[in-house]
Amino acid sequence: MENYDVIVVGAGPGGSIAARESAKKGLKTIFFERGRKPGEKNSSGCGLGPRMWRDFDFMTELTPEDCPSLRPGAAARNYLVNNDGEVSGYLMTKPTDSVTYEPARSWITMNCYRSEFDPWLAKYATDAGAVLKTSTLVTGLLKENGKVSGVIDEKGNKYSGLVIGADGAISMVARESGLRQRWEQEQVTIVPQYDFECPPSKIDDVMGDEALAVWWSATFPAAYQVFFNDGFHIGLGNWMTWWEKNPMHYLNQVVALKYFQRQIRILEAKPREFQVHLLPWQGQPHDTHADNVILIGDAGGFPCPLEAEGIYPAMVTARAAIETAVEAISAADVSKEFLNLYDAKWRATSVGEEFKTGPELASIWKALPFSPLKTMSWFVPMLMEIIGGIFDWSEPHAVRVRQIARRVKQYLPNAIPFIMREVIPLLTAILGEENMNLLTDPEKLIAAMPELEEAIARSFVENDMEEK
C-alpha cells in the first residue's frame, strides 16, 4: 500500500492541474495515466480559450516550440445549409469591441493538438512535485467499511488518499463511488470526427486568421471545424436521444458538401484519423462527489452547457476540487458533507456563473443546431432570407424589404413559439423577471437607461437645431 494525500485519477488538463494545485499546497500526490504519456489517448485537437491565459498565469507560457499545432485564430467563420444540403450563405466573426481583456480582444481560441499540450501541462504538476504514473490503468476504487479510501491498479497495486476522478466521460470513479452507473442518454452526446493534415503554408495562405468554423445545417446537426498549425478536424455530435441514422452518416454529409470538399482541393488536406468519443452536455451537474471522492471535468459533467467546451471547466473545476481537499484534509474530514463544500467553490468560478442559466442554454441549443429538420429547416432560410436578402439588386430597395418581409411571415408560425418556448425563458434567466418587464414597457425601460434617455433628448436638440 501507497499512502497519499491525493490521488488524481486522469493526466488529462484537469487532472495536471489538480496534481499541480495539490503538490503546490504541500500536499503529497500522484496522478495516473493509462497512456504511455498524457494526451496520448485524446480526441485529437482543442481550442483553448482566452480565460485560460486570464485565469492560469502559466499559460502564458506555451510556444509553438512546446506545441507545433499551435495556432491563434481571431475569425470564426459560420457556414449555413439549406434544406437542399447546399451552402446558401456564411457568416464571418471576430472579437468585438465588448470585448474587456487581452487576450481575448485579439483571438477568440488557442489551437493545438491534445498530444502535444496534454505533456506540457502534466510537466507544470511533475516540476510541483507530483508524481505521474503513466502506462496505468487505474481499475477500481479500495474500501474499508463500505467508504472508498483509495485506488487499486490493473496489477493490484493500491494507493490510499483523497480520490479526485478526471477520468472523463466513462468514469471509473463515478461508477465505483456509486455516484452514477452511466450517464442517462439525454445527458450525453456521442462525437465522431475526422482529422486532416495540410501544409501550414496552405492553412496560413487560405484560412488566414480563421481559428474555426461552425456548419449550421438544415440536413445534419451542427459540424465544428477547427484549425491547427498543420491540420485540421471536423466533427458533429448530438445527444444519444437523437440519432435515427449511424452518426458516420451526417458527418459524411458535411464532408460531401462541394463546399468542403473544394477546401479539401484548395488546402491539399488528406485524411489523418478518424476519432469517436462522448461528451457530458447537461444543464446542471451534479452528484459531484461522495466520501473521500471528487469528481472534475468530464466525469463530473462539467462541459459548457452552451457548446460543450470542457478543457476550462476541466482545469477550474481542478483548483475548486483541491481548495476543498486542502480544507478536508486539514480537518482530517472527508465525507461527503464536508465535500459539499466543493460544490460551493466551483459555483463561484466562472463555470459556476455559467451554470447559472445551464438548464436554458443546454436548451435552446438542443433544439437550434441540434435539430435540423424540426428547426433549423425554417431557421437557416429565415436568417438567410433577413441578412441576404437585403444585399441584392433585383429590385428597387423598397421592393425587396416587402419581398422579404413577405417571405419572412411564413416563418412566423415557427419562429413566434420557438421564442416563447427557448428564448424568452433564457432572456428571463440571464437578465431577471424584473429586468424582462421593462421590455414591454417603454417609458421604463428609459428610465432604467440614461444613456439611451440623454441620446433621445439630444437627438431631439440636434434636430431643433438644423430644422432652424
Given for the second form:
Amino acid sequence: MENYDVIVVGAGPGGSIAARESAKKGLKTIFFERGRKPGEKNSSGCGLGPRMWRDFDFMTELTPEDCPSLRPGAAARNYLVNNDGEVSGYLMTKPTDSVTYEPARSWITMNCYRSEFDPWLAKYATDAGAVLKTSTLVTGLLKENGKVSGVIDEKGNKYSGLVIGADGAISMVARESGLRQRWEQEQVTIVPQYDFECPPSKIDDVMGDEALAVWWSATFPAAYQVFFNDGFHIGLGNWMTWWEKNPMHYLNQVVALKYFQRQIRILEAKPREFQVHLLPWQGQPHDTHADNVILIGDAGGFPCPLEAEGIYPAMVTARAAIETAVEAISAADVSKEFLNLYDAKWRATSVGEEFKTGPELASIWKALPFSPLKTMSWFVPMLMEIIGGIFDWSEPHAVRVRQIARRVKQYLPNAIPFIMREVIPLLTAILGEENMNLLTDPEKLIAAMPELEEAIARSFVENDMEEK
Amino acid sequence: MSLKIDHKKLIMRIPGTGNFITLDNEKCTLCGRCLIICVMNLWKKSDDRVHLVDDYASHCLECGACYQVCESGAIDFRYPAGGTGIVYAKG
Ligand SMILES: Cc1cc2nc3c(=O)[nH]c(=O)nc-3n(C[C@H](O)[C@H](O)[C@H](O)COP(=O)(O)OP(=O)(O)OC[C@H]3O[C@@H](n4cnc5c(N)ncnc54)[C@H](O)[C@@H]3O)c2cc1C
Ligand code: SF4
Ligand code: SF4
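For the form predicted together with its partner chain instead of the form predicted on its own, what are the coordinates?
Next comes the full complex, and the chain you just saw is listed first.
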C-alpha cells in the first residue's frame, strides 16, 4: 500500500489541475493516466475558452512551441443549412463591443489539439511535485468498512488517500463509489468527428481569422468546425437515444454538403483521423461526491449546459475540489456531509453561475440544434427569409417586405409556442421574475397572441394578390 | 467529384488490449440501441440474438456508448489495459 493525501484518477484538464493545485498546497499527490501520455485518449472540438486565461495565470505561457497546432478562433461562421440540405446563408461573428476583457476581445476560442495541450498541462502538475503514472489503468476503488479509502490499479497496486474522479464521461470512480452506473440518456451525448489535414497557408488564405464554424441545420444536429494550424475538426453530437440512424449517417451528411465539398477542395484538405467520444451535456450537475470521493469535470457532468464547453469547467471544478480536500484533510473529516462543501464552492464560481440557468439553457439547445427536423426545419427558412429577403431586386422593396412578412407569418404557429416554451422561461431565469414582469408578463403575452396573429394576418390580406 | 470517407481506415491502435467488453444475452432485451449507436458497427443481430463481432478489440474506439445506452445492464464495459488500444494523435 502506498499512502497519499490525494489520488487523482485521470490526467485530462481536470485531473492535471487537481494534481497541480493539490501538490502546490503541500499535499502528497499522485495522478493516473491510462494512455501512454496524457491527451492521447481524448478528443475535443477543441477550442479553449478565454476564461482559462483570465482565471489560470500560467495560460499566458502557452506558445506555438509547446502546441504547434495553436490557431486563434478570432471569428466564427454560422452556416444555415435548409431542408434541401443546402447552405442557404451564413453569418460571420466576432467578439462584440460588450466583451470586457482580453483575450476574450481578441478571439472566441484558442484552438489546439488535446495531444499537445494535455501533456503541456500535466507538466505543471509534475513540476509542482505531483507523481504521474502513465500507461496505468485504475481498475477499482479500495474500501474499508464499506467506505472508499483509495484506489487499486490494473497490476494490483494499492494506493490510499482522498479520491478525485477526473476520469471523464465513462467514470469508473462514479460507478464504483455508487454515485452513478451510467448517465440518464439525455444527460450525455455521443460526438463523432473527423480531423482533416490541410496546408496552413490555405487556411490563412481561405478562412482568414474565421477559424470556427457552426453548421446549423434542418437535416442534421448542429455540426462544429474548428481550425488548427494545419488542419480542422468537423463533428456533431446529440443525446444517446436521439439518433434515428447511426451517428455516422449524419456526420457524413455534413461532409457530403456541396458547400463543404467545395471548401475541402479549395483548402486541399484530406481526412486524417476519425475520433468518437462521449460528452456529458445536462442542465444541472448532481451526485458530485460521496464519502472520500469527489467527481470533477466530465466525470461530474460539468460541461456548459448550452454549448458544452468542458475544459474550463473541468479546471475550475478541479480547483474547487482541492480547496475542499484541503479543508477536509485538515479537519480529518472526509465524509460525504463534510464534502458538501464542494457543491458550495463550485456553485460560487463562473461555472456555478452558468448552471443557475442550466435547465433553461440545456432545454433551448435541445429544442433548437438538437432538433433538426422539429425546429430547425422552420427556424432556418424563417431566419433566412428575414436576413436574405430584403436585399432582393425581384420586386419593389415595399412589395418584398410584404411578401416576406406573409412568408414569416406561416412560421408563426411554430415560432410562437417556441418563444413561449423556450425563450420566455430562459429570459425569466436570467432576469428574475420581477424584472421579467416589468418587461412583459408571459400570461399577458399569451392572451394577446391570437389578436396579434389576427392583426398580422389581416394587414397582409389585401396584398395577397402579389403572391400570384 | 464528391469525397467519401471510410472512417474505419482513419484510426490508430496499439494491440494487446485483451477483452474489455462483455455481453450477457440473458439480460438483453433486443432493444437494438447498441446496433444504432456504435459508429464502428461492432454490434450485430442474427436469429434474434445480439452479438459483438469477434475481432471487436481491434476496431473498438473505447467510447463506451454501447455500455451507456444498454439500460438492461447486458453490456459491461471497462477500459482496456493501460498503454493499449486507441490513440488519437489529433484529438
Ligand atoms: C468531440 C468533442 C468536442 C468538444 N469540444 C470542446 C471544445 O471545443 N472546448 C471545450 O472546452 N470542451 C470541449 N469538449 C468537452 C471537453 O473535451 C471535456 O469536457 C473535457 O475534456 C473534460 O475534461 P476532464 O479532465 O474532465 O476529462 P477528460 O478530458 O475526458 O480526461 C479524462 C482522462 O482520464 C483518463 N482515464 C479515464 N479513466 C481512467 C482510469 N480508469 N484510469 C486511468 N486513467 C483514466 C482518460 O484517458 C483521460 O485522459 C468536447 C468534447 C468532445 C467529446
Ligand atoms: S443495448 Fe443492450 S439490451 Fe439493447 S440490444 Fe444491445 S445488448 Fe441488448
Ligand atoms: S465502446 Fe464504442 S466503438 Fe466500442 S463497441 Fe462500444 S459503441 Fe462501439
